[in-house]
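Below you'll find only one chain, the form predicted alone, shown as structure tokens.
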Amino acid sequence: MESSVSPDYPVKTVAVVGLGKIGLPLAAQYASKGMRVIGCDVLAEVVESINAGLAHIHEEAGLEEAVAAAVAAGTLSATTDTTGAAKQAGVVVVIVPLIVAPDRSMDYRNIDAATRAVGRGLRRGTLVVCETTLPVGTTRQRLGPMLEKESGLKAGADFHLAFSPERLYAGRIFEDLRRYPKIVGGIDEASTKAAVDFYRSVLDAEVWAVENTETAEFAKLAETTYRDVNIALANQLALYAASREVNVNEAFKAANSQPYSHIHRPSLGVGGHCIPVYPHFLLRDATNGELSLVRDGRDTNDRMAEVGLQQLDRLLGGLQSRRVLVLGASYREDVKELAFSTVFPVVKLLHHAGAQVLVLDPLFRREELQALEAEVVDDVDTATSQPVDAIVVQAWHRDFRHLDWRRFKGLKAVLDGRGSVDPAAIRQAGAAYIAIGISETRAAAPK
């Protein structure tokens, strides 16, 4: 069938559906390139904030200034009416999260609702691009039919449909938008070309076309799964080395001096929306025998919190009634986000062992950490007001980097869950230093 999709690109009005930690920076980026951007979100308070020129996300460098400038220039506005925005847009970019439950089951309700709302306003000739990370085949097999049903139009014949994964790191999104190639795959050649043309008009980075939406979807899952498996490899190597008097940090540094080696750091586990989650998008439909390495890597990383706390338990002669302070609740340093953070299994395991658990994270208000069911302390002064037996470094925020470990009265051991702390500083404070891959003889405090 000959396509009747209008070829009038580049377009000038873009609807960005989902104004979260990725969507709002994308909207600001497009506006900075001269596009008229309509941001869509279901939360009225988010929309009101943006229309007042205020970003509701404060941790992203340059975002507040970019939003204020775009709103003042009249190039960025926000609405709760996604259908109305789609009616005005030549391009619709969907970046609504696919919710993943703690058991890794997927809840499509939010992205389905957003897709249907876009479909009800979809015009002939529009380009729809999904940037939400999805299982392979979802764009073509799930989102496309929804758009067709709601609009009465045919994907490929009446509108373009493509997938382009976000590849951004919270805290440096604008930098990453300039640095990483933008991967684009459409349901057909014309959709791919339309998406490539759009992204070349709004980004400074290279834009790479791949064969189809499935290839683009898989590329994102492959790159995040690589990191998960690499971390699992580092953890397994570190555990092997610990019983053989190997200095793991030196060994990995030496190995990585060869350009084909890039071993990651061992750790207590992997958190966040991406690395511990996206491998399951592959495993969900893998047949017996497929992706066994991926499955083993997930199992390895999921058990590392238990491995680390077992080390701490042995060194202290038990955790029963011990006061243990957890530094950092976030899934990684300097980011205010709890999604799949290792803090949850760490606190649960400490409670199960009978420890009294305290948590300190300066990025969160006390009420935001209630789900941990631990004693939340507000600052280092409070944490040092009473003795603690041990500290678990779960997220090494910049606020912790000048800690004087000698302030912690009664400190016997520090479990460095991220391999970020100077062991000498711990031992100078009279405490033992523990980390994944550190043998118990190396962990011992100086006599």
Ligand SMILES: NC(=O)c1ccc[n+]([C@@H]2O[C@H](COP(=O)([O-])OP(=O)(O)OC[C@H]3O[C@@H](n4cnc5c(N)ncnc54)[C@H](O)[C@@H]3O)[C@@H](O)[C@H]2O)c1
Contents of the next structure:
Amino acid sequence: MESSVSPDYPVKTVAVVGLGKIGLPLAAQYASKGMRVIGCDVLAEVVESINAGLAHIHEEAGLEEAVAAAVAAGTLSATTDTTGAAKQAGVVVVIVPLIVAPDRSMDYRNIDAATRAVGRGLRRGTLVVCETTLPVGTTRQRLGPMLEKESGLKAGADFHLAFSPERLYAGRIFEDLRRYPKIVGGIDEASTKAAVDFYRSVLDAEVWAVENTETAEFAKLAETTYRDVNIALANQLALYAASREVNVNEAFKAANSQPYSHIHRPSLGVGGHCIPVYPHFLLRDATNGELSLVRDGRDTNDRMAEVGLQQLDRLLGGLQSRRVLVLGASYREDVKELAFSTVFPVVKLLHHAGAQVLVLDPLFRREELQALEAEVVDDVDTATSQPVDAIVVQAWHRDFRHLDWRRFKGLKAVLDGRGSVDPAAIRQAGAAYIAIGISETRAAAPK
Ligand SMILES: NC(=O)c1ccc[n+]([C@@H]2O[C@H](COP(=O)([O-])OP(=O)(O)OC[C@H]3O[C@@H](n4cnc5c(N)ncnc54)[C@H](O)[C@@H]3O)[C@@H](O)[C@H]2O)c1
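Next up, the form predicted together with the named molecule. The previous block was the form predicted alone.
Entire complex below, previous chain first.
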């Protein structure tokens, strides 16, 4: 059926709700394509900073320049008044986090508050697109009714509603915006079309319509769950290989030379807001027996920190009173983010085993790592002021790449939690190299 929605507000004005690591680059991107962008955030300091032309996120290449240019050109401004921005906008893009607690329970407060604020300002003809990753069905069943209740309008009949997953990789967002197809699904055909038209006008990448919001929501959960299960498979294969004289890195490289094989890297654990979390968006309503592989994959990956530290424990003949340095607190390299980082179980398990734990991460200030309850060291000089028995590589930041391992006096072993370190450099420093699937017996004997 043909929708009766007809925009009576300028589609050239876009409100971006949530000016974080993803929302701010999106706002700058839309502004660079000739849109008038009103960025909305609940944090007054974020809004003030942007209105002064200063990006509050510094790790994204090109972002500071893009924000400064857009603010100077008058195409980007920011406000804490989401409702006021929605009143002026032809398109509203919502990209605020859905918080997932360590026990995996979901906290919808941000997304609900943002949706209600948009609803209060919603006008006939506006397109609302949610980009925050959501459990299947949320856009239609939760956000739609909220927007309707607050606005008194009817989704589909009076305004468009769509979901489009954000799949960017923080740190290279502008590059990914050009490369990754933009997946779009609306609550009806007209909503899908409105969202496709909008994204075609602001992105260079291909825009790809799917049947509905549920399909678009599920696509994001499927792609992240695939990666989690794949890593779990890599971990299980690596552990199997460990006791069988297999060089697992060579084996995976060889296997992946077959175009259909994409085995990921074994690791100490999977962190971040996405990969360890989104499988739970599926598992929460999976009925008996459904998605057992997903559940097993999650459990496997969650066990890896313990498995790796057991290897280290065996190699050192116990961790009691050992000085162990953890390199990198972030969940992965070159990003300042602690969410679900494996650093937490690593520090906890080391403490439990009686080790003295030091953590070094140049991306964080000392006070930002307080939650770790470990001795935070600011630099390699401090870390090497006393002998270190072992190093656990949790996040292999760019800053570590030229590390001279020989500076660590007394170093006996390096547990490479990311499969990123050159084993030869470790052995040259007289220490043993171990990793998931690289068994102690294959490493050089510790001096
Ligand atoms: N960070 C990533 O790598 C990544 C990758 C792909 C997808 N995503 C998706 O993007 C979402 C946002 O991620 P992020 O990294 O930008 O988060 P972030 O924490 O960096 O930023 C979120 C921003 O939203 C603001 N906010 C919270 N509630 C609000 C409200 N009610 N109204 C207005 N603003 C509000 C916060 O103040 C913050 O500035 C994630 O939840 C996820 O669904 C993130």
